[in-house]
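First, one chain by itself: the form predicted on its own, in structure tokens.
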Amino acid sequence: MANQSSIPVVVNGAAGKMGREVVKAIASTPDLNLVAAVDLNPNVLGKDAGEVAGCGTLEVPILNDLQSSLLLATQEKQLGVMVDFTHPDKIYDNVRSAIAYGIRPVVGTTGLSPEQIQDLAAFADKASVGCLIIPNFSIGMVLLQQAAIQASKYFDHVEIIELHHNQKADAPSGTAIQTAELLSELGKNFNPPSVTETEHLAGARGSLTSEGIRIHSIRLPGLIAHQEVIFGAPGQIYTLRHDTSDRSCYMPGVILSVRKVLELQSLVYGLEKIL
């Protein structure tokens, strides 16, 4: 039973396998308080999303409809938060409604351009209203992009590879996408090149940053989400590597965002920012 200081949260994408352990999660944490629950999936609509989640009754029925659940999260007594686990196509918009509307989103989806995230952050601070972009949940997965940096200094040749199930969308990754990017703010050029490649099936060799790092992306029944970074210099190889077996892990770092955006009021981008 929800009490009067429970923060009030929308889960979207509430019949997703990620959504589905979000509203276990928020069911779990007392002080959360599930208000709505979105999902397009019309096999759900209008079943309760803890039976759904596999977590009980928690009489809130799943609906399709986004607006009028932000709506109803305005109506409730403290700040409201969106956890956001959809479609790259449809992110966008998503959080342009709800900051529009005073709820802070905390977005788990990755597939968002660089300049749709520069518009949104500018939307976010004319609202101040505070907004987390996370491309990755996971507290393993901050440190192993924590001890990347580290290795980056000492290393000139690094790739990157990342595997997920197929039904995922949007390719690289977000996190390996922010992995490079971390290693790309110490200013230096990797990978530099001693032979004149040549790709006799496109995209042999992945994807390349501007900065020389290559990324390669992996989609297969059966893996979840995993990344390898590998660090390679004359006569020695430094791997790092995260594997998920369960999406459960994610959910501290998920009620953890839940709680760190009510003190915002600006958009930001990664968990290791608010830990």
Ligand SMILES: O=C(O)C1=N[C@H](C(=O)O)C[C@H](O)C1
Given for the second form:
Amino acid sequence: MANQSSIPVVVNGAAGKMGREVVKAIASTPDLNLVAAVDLNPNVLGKDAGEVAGCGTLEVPILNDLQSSLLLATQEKQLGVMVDFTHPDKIYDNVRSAIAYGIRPVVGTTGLSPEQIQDLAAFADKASVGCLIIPNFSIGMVLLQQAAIQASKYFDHVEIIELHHNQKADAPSGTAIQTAELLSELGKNFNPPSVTETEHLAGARGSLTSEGIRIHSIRLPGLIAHQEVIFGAPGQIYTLRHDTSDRSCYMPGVILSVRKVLELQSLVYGLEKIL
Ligand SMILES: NC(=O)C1=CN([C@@H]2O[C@H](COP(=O)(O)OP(=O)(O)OC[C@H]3O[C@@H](n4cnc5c(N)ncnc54)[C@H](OP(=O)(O)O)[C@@H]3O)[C@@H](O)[C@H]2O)C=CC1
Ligand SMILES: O=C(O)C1=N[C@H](C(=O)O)C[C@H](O)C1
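Following the display of the form predicted on its own, present the structure of the form predicted together with the ligand.
Below, the chain from earlier opens the complete complex, with every other chain and molecule after it.
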């Protein structure tokens, strides 16, 4: 049951794989209140968000109109939050809309370009509205990234393999991109070439980030979300690996982010910054 001081939350993408987990997590968190659920899937329009998520009736129908849902959240006594797990093509506009309404975005959707993130940061700054962009909400991935930063001080060669379910729209994963960015923050030049390489099949060596790190993306049914960071040096290989077996692993990070975004006045990128 919602109380006067609970945080009003709009879930965008409420019928998706992540959105359903988020609806369940909000329903079982006393200081959060689901005020609106949005999804473009026509099969769920008007259905109860709790029933679609499998946690019982919440009396919140799924709408297909983000703008009116954001407006609804502005009518609440407390500042509102939008949690977005939708589609890479839509996320930029969704975040701009939420900020324009003064609703704090917590963004799980991946696929924003560095330029788009910069632009959203300027927009959030100007409006003094907190915004969190979190490529990966799991604590295990933050720990893997911290271990990779340590290892990168001692290894000059590194490649990343990310493995996901075959419903994933974007490649490489947002997590793999962020991992490469974190490694580059030491200012190191990775993977000095030892031979001139020829790719006989385009893409054989994966994608090359601006940091000089190769990312290989695998998409198969049966996978959820997995990542390996592999360091190599003469005579040794050091592998860091994270495996997701259930999307509930992301929920503590999502709940933390919903609470933390209300303390911010600007855009913050990465779960490690708010832990
Ligand atoms: N940051 C993190 O920790 C994680 C991030 N993700 C990211 O979250 C995103 C969603 O993933 P996932 O839940 O697996 O995807 P799904 O496809 O399962 O869910 C997305 C849902 O959003 C709906 N949708 C699409 N566009 C819109 C829109 N403009 N407005 C409202 N609803 C919309 C879809 O409807 P329809 O099916 O009709 O298109 C679908 O129901 C991806 O970018 C993924 O990479 C995923 C896991 C963890
Ligand atoms: O689509 C997914 O499933 C995931 N997407 C995020 C990403 O692109 O990094 C996070 C996690 O890997 C699951």
